[in-house]
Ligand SMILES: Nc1ncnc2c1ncn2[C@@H]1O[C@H](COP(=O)(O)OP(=O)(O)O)[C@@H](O)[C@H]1O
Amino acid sequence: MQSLTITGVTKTFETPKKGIFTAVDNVSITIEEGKIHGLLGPNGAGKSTLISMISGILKPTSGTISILGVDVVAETEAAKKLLGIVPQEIVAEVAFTVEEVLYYFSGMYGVSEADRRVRIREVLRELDLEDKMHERARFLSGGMKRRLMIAKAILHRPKFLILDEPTAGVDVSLRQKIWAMVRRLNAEGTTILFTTHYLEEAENLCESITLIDHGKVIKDGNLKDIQQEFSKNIIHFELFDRSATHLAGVQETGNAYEYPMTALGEDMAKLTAHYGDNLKSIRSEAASLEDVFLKLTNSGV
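Mind pulling up that one chain's structure, the form predicted on its own?
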């Protein structure tokens, strides 16, 4: 089953100066259940507008969005119960303690009275907030407020979780904890839509990505396949015995060798069969996600 299905979604706004502005332009995306999917793009690409439509805050001008088969527009409340979202901006809870904030939100999402206190303790423990539970949320540090927002989003064990720049402005230690939490939640069955401007973060976490620019999808699919598409078509390898007879097309580069690649699997098999145990190392030169991003958007991150 698809966790998220976006079909032909367009969102336009009318502005005093520019008239009709198209923020999202005929976007179609599907995310398989159980995946971590990256939504990437430069500033102003349409990511925030798209997330606002997925979460039911904005209605599409045209097209449809469904979460686990539930239409976000026609069945908004049912769709929201399947969803958890950590927005990019930190929302300050002015009057309440950490525990009170989580108690209120767990009730909103239908967590039973019997389970509420237990679940709050579990989430606070996981995010190292247990000793802050009786403090007023507004007095927390920026990093602690970010943890509280994550806690609010996962209290009801959502089937689909949106993390919009969850590690923006946090220190390295908290970033690692968030990564570990993302992987654990995914292993337990939560599908995750992840946005970030840290492209190495997307490389580490995401199996698939959608890259959008100027409101349009410009690349979508398995991350490794996309990286391979933009890779230099060269296989690098080293040998124990450098006096070996070489295949046609092999070139020496210092202490290693290069072989022009046409089909990765076939060429790897050909080299392995020819050199056998004499192969010290072998690798293809995969493009980084940053390489792909810059080539497709012609912009900085």
Given for the second form:
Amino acid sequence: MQSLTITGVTKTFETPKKGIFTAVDNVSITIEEGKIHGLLGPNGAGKSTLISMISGILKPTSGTISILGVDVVAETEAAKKLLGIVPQEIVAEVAFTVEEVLYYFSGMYGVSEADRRVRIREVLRELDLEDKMHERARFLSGGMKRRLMIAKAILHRPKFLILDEPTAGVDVSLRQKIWAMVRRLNAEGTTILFTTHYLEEAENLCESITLIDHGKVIKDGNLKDIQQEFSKNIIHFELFDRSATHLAGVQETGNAYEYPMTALGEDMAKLTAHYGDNLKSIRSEAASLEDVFLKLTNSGV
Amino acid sequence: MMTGMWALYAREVKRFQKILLDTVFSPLVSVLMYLGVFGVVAGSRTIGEGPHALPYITFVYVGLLGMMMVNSSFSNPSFALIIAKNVGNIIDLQLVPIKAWKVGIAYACAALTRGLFTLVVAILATAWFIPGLGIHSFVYLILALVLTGLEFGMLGVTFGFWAKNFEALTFMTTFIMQPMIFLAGVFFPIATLPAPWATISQFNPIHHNINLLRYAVTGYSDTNPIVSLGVVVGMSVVLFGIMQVVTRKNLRV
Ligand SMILES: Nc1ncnc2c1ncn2[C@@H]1O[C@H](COP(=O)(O)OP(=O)(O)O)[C@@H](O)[C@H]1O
Ligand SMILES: [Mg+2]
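Now show the form predicted together with this ligand, given that the preceding structure was the form predicted on its own.
The complete assembly is shown below, putting the previous chain first.
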């Protein structure tokens, strides 16, 4: 089943200076249940605008969005129940402690009082915030506020979790912690969509990605396939016996060799047949997302 | 679903419990100040004569309680929402799976709770020196308090969404609410007002909240309490309609 279906969604804003501005332009994306999907694009690409529409807090100018078959505009409360959202902008409650923020917020999703008490402790422990439980939320550091927002989004155990740049401006250890948590939630069956402009993060976590730029989808699909498609068309290999006779086209690069690839499977077979047991290693070079991005956009990220 | 709305109500009650001193203390001080002034002026004057005469100080006292109910239930949601908008955590209300009108009602019920709480504390602190206090009609008392709290709670919700900042709130309370309260018959029977004002006061909705409460407590009324009840119910229905539109517009797409 599709967890998220976005069909032809466009969002335009009327701005005093630029007139009508299209922030999201005819975007269609589907995400299967159980996936970790990355939404990637440079600043201003339209990621947060798209997420606001998925969250049901911004109305698409045209197009439809549904979560597990529930339309976010027509059945907004039903859709919201399925969603957990970590917005990009950090907001903190003025008056309440960390525990109170979580207690009331998850209560608003209908989590029972007993469950709330247990889950708040669990989640705060996982996010290393347990000792801040009784402190006023607004006095937390930036990283802690970010964790509190993540905690808010997961206490009601949403089927679909959306994180908008969860690791922007957080230190390395917290980033690792967030990644671990995302993986755990995914392993337990939560479908995840997150935005980032750290390509390395997407390579680390996602199975599938959507690249957007200037509000338009410029690439969409399985991460490995995309990397393959943009790979440099070179097969690298190493040999035990370097005195072997070479196939035409093979070039020596330091200790290893390169072969220009036309079709991965055939070329691999050809090389394996020729060198046989003499092959120490062989691989095709996958493109990094960065390469993909640089090729698809003029700007890079 | 009830629970989500209930949690929001509980959150808003918790919010005013955190500022208990503000919640209780400032209204109490203002009631005491008014009582001091009017106590001196009133002396032993009464409204009406004979065994059913109502001490003037008692007349004013119940009016002040009504004013307190109006003010606290209006300010509670309007403050909370203006802060939420300025801080940015209004997004919480946009994200949660609670229907917009239920969000509004949760805030209005919290406003009612705050109003009642403030009132009870004020009564406990001051009622002992007010002569001849009792309950004339228990049913009217409940209706007057609950409807007034909800009515001005809903007005506060509507205004809280509408107002951009605290200046707008100050303007509303100083230039609209206060004059209306003063012309509502809090301090003197509206019949004693000079010619056009007596009639104008009949069209002042707050007059009917005050009148209803005063009738419930003392049995005295400036206007037929049935009429006042009708106006208060009518205002509540209208404000519910407006609040529903405003909350939906602000919280839902
Ligand atoms: N409410 C709005 N009014 C006008 N323009 C907006 C509004 N929200 C976003 N934009 C514009 O839409 C574009 C996309 O913004 P955003 O979705 O925040 O990008 P991203 O999250 O990918 O960095 C930006 O150019 C931004 O200025
Ligand atoms: Mg963004």
